[in-house]
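What follows is a single chain, given as structure tokens, in the form predicted on its own.
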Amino acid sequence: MGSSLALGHFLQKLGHTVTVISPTNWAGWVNWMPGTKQVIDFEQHKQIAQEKIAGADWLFCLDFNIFHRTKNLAEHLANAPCTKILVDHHQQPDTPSFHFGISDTSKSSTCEMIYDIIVGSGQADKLDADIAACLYAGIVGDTGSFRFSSATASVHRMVADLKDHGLNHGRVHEGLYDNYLENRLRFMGHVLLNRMEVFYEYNTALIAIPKQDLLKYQIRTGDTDGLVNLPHSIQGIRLVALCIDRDEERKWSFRSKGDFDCNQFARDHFEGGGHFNAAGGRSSDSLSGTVESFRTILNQYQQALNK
């Protein structure tokens, strides 16, 4: 959301009409974004979405690398007639699909790289305390709050030049950390306390979160955002997987420390990938059953999970 809202507001400042969609909805926390009630929400208004993406001339897809990650939208993406332009910093991109682009891992963020894009072309003149806002949201949740190693001094940089262009980087944590509903928090309460495991054995940490806990607190997706990354202040913890039971699909994140690969990890065992340390996938099995392959699949990685 950051990436699309920052962009989107420096391309109508260059004179374009831009319309920003969303393959689904999102939790009502990221609202304060500048722009956020112009998003159009795919699920809930597909003709709207389909006639905006046939109509355009150029369709930028960012932080998503390969369609199918867009789910509903992908095949409308797919045959949209326009130029295709590619901005996201994950591993294996599909290159073919589109027609330019940039897809650099070493970034932090695909927030990260519109700033870039907005500086390069000559146009740093047209940043403001708007576009700064969504930027910094967006590097903010990627970097972890700054301490993953993603965070460059490129990217404090980065932030410095934000700040001198109008960014109350307060207001921001404000609106991504303390802007909840009571359910949320009751929610991970909850899920701390009932659906976590460890695997002192393996130095790992399972959340499988199965749907009636959803429906029950009221989750909206967007809201298990960052639970993944709480079992890793647990000492010793390495690997962490969340599952999460969804109509269509279980959907996976892992998150690591160290020298354990999340991406192949994601790519040899739940159909997914994105980075090092960061990945993610999904399974068509039901939750028990892909929560059980994940339990056998560890045995192979007990030794890569000890050293």
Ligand code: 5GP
Second form
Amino acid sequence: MGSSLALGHFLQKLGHTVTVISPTNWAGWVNWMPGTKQVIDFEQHKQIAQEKIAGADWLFCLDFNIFHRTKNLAEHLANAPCTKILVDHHQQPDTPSFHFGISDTSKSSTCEMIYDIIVGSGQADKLDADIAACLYAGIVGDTGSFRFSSATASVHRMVADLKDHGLNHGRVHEGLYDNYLENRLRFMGHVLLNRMEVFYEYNTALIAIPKQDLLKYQIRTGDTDGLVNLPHSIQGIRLVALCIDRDEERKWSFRSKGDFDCNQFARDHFEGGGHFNAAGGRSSDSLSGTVESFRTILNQYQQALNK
Ligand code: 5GP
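In place of the form predicted on its own, the structure of the form predicted together with the ligand is requested.
The next block holds the full complex; its first chain is the one shown before.
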């Protein structure tokens, strides 16, 4: 959302007509971002979104690099007759689907790449407080608040430049982290107490969340964001796996520290992918079935997780 809105604001300032489309709904706590009200949720407004795509000259695909990641939107992106540009930082892009662009894994975030595009275009004077807030939100999210190695010196220089263009960074942090309802915090407490298992022999923590928990605590899209990072605060944990029982699938998230490759792990076992230290996947199996598979698979990685 941060990279799309930032690019959208920038292109509008250049006089273009821009529509931002999200493949699905999004977390309510994102709504503070300037421009979110105008974003089209494809699942809610399929007809309008399809018309916008059919009438577009240019299609910018941000923060994903293969159409199927956008679920039901994928076929419309694939069939769109316009010029398609990829701006992403994930591994293994489906390059032939795009006319221009790059998936640059050396970049902290798609937001950093949008910043580079704006500055590289010679239009840095168009940066303003709204664009800066959207970019900063994505950068904070993807660098784990500047703790991952992807938070390079140039990322910090970019943030300094965004400050010079009016960024109120404290407001963004509040928007990202102090913007939930009480039920979400209670849900987190419940999950950490009752749904987390720690396997010290594998330096791994696992959280499996059944549907009934989501219903009981009225958990909405985005409320589970950040949960997968929490077990990493336990000394020695190298891998955290989170599995959530969603309606259509069991959705996995993986986070590692050091040289354990989550992307490969997710690709090899859970139809997924992502980054080296942060990836996701899915399963059509039941929650207990896929969790059992995870436990079995973990055996193969004892050495890798004890290095
Ligand atoms: P998260 O665990 O926060 O959903 O995702 C972590 C990272 O993995 C993100 O960069 C996300 O784009 C990517 N990711 C999540 N799920 C999948 C998936 O099913 N397939 C692929 N290729 N990437 C995923």
